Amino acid sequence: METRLLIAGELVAGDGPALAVENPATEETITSLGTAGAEQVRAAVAAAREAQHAWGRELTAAERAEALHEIAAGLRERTEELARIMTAEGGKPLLENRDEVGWTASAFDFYAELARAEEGRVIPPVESSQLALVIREPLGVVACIVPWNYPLLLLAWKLAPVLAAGNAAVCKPSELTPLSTLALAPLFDHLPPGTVNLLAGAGEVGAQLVDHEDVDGIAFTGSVATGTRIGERAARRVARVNLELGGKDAFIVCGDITGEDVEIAARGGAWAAYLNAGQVCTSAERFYVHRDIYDDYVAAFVAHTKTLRVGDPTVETTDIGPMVSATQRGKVTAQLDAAVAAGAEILTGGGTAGQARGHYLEPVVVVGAPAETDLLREETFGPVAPIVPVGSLDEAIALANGTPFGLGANIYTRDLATMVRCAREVRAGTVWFNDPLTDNDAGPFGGFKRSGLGRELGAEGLHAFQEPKHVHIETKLEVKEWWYPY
């Protein structure tokens, strides 16, 4: 596995503190690598600054597009290798990681083509002898700070539009999952050296990037607490930020979901709650089910949850692997313990699935949790589904909007009027109806309220890394009648 950093087109050993990378399924150390020292961070930013002119100013959008398509092709060629690295360091099942590589490649392909048509626009001039343009220029150097749950996909959601817009990048993956990102280094060989730099390290490396005067923008996915600190530090020097932060997504099941539809909605709910052991930014973490179908829904949900296979993520038939770390598992079980102490009941799950080692947590179904518990208020980020009965759609929408978060929401209904109402009234960046967690490269992704600032994906994701410039051209060289003297 690659353990060297990519700086200015060269692979170099990190000269900062050593970082041990753990396999969460076995608790064994995969490897140890050197993190980026302060001088290496500065060197990476300097390399990006130098490369940005060649990449973003000298190449056309069409030439950059071809380079991005080449990255996408390289990802697909190395699907198995990258998927196995991600499974080893992150614990997500191998099947899901193969999918992640494919989604990552798709993001590069999407932005390769979008950037060809997103250079700017012509606007009406003030006078007939004039030409007025709005052109979009690259920011310059962007720091991409990426979490551990989808290390390649969430990197691509930043890096692909960053590059398509003509910027250079310095990328820092999570200290829990650096290996898959470092393994990408050969895919950037055809770019001007320094266009993409890959560093490893923990929070101190990220802080150096955020504070660096030559970093023009910061794209971050992670916790609200860290994102808030990044926003505060970036504001001191007025650097651009794009923040995708926490979520506490609601999952509403309306009263018109009856009969066989209850089983479908239960299976969709389990997928939304337990995908990647619940470690998804848009995991369903609060279920609001109409009282008329509540008992049937809970029964179907529990029955389906008990069929899910928890275990070795390298086995093709495994549904749910381990959580990423002991710390993350501990946060989830602490929320569960507090909810049970407050009166909640666990109907199934919560054990280790018979695994002697590894950070396993069997998927949990919880009922009776009081509304004020953290289980229904704060982000869980684990395989837990708290299910709450509601008496009306009004109550469900009020509860869905009743937290400081607004990343995503899911609604199951066959009624078009209900869909239209929820689409308008649910305060979330993405609202899915009858199809949980399906991403679309062409649609913006991000959150309301404390779930973040800005958007990734879509044209919005490209514009996040561009600076609009108004260009005013007068073709007549003449004295204007409104100039001095009055």
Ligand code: NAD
Given for the second form:
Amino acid sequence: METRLLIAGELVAGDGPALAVENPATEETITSLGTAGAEQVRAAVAAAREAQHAWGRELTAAERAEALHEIAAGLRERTEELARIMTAEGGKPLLENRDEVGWTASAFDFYAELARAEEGRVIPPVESSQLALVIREPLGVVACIVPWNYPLLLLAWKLAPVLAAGNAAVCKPSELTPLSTLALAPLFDHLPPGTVNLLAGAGEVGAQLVDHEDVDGIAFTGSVATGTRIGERAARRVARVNLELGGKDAFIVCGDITGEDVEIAARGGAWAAYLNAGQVCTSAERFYVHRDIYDDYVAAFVAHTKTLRVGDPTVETTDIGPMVSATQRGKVTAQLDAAVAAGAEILTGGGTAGQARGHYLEPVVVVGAPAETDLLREETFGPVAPIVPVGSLDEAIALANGTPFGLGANIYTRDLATMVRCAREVRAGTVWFNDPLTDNDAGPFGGFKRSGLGRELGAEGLHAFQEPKHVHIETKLEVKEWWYPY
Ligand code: NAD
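Following the display of the form predicted alone, present the structure of the form predicted in complex with nicotinamide-adenine-dinucleotide.
Full assembly next; the chain just shown is listed first.
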């Protein structure tokens, strides 16, 4: 397994503090690696600066597109290997990690094509003898700082548009899941050395990148707390930032969902709440269900949850693997315990699924949590589905909008008027109807309110790593009448 960093096209052992990477299913150390020392971080930024000219100025967008398609092809060829590394270090079921590699490749293919299709626009000039253009140029060097829950996908949502736009990159995966990112090194062999640099390390390495004068942009996915700190630091030197932060997504089930639809909405809800053990930024974390169908919905949800197979993430039929770490599991159970102390009732789940080792948490259905508990207000990031009855759509929308977060929201209804109303009134970056959590490379992804700043994916996700330049061309060489003397 690759444990070396990629700096200036060379694989080098990290000379910073050692980092042990744990397998969350077994609690064994997979391997230990050297993180990036301060000098190595500086070397990576310098290499990126140097390479950016060759990559972003000398090559054409069509040439960059070919190189990005090659990365996508390389990813697909190595699907099994990369999925197994992600499962070992992150605990996500193998099947989901194979999908993740596919989606990662897809982001490179998408941006390869998008970035060679247009690079700005022509605007009407102020005089007929002029030509006026808006050219979108690369920012320069972009730091890509990534969390542990989707290590390769969330890297690709940054790195693919960063490269497609002609920038060079310094990437820092989470300290919990560095191995899958370091394993990517050979995929960048055909790029000018230094175009992509891969570091490992904890927050200090990220912070050093954020503060580095020669880093023009920071693309970050992670918690609101870290994102806020990064935003503050970056503002001091007016560096560009794109922040994808936490959420507390609502899942609304409307009163027109009856009969067999209740079972469908319950299964959709369970998937939205428990996917990757609930460690998805857009996990459904609060269910608002119309009172008329509430009892049936809760019964269907509990029955389905009890059928889910929790266990070894390398087993093909496992639905839910372990959580990523003891710390993360502890945060979730503490939030649950506090809700129970305040009067909530756990209907199923919460145990360790009979596993002696590993950070397993059986998926939980919980009802009766008071509205002011953290379980209904703060991010949970675990396999927990709190279900709350509501009397009307007005109440559901008000509750959905009632937190400082606004990443995503899900709504189950067959009624078009309800869809249109929710689409307009729910304050979230993505609103899914009847198909939870489906991403689309072509659609922007990101958060309202504290869930983020800027967008990934779509054209917006490319523009995030470009600087617009207005070019004003006068074809007539003449003294203008508005010059001096007045
Ligand atoms: P985190 O904020 O603890 O860490 C994220 C990354 O930032 C890691 O690589 C970490 O080493 C680095 N980091 C830590 N301190 C830093 C600093 N001071 N300067 C620069 N970098 C620093 O988040 P996490 O626990 O790894 O991930 C879980 C969080 O990510 C959740 O809140 C989740 O909602 C969020 N998330 C958001 C999205 C999204 O697209 N909006 C997607 C996935 C996860």
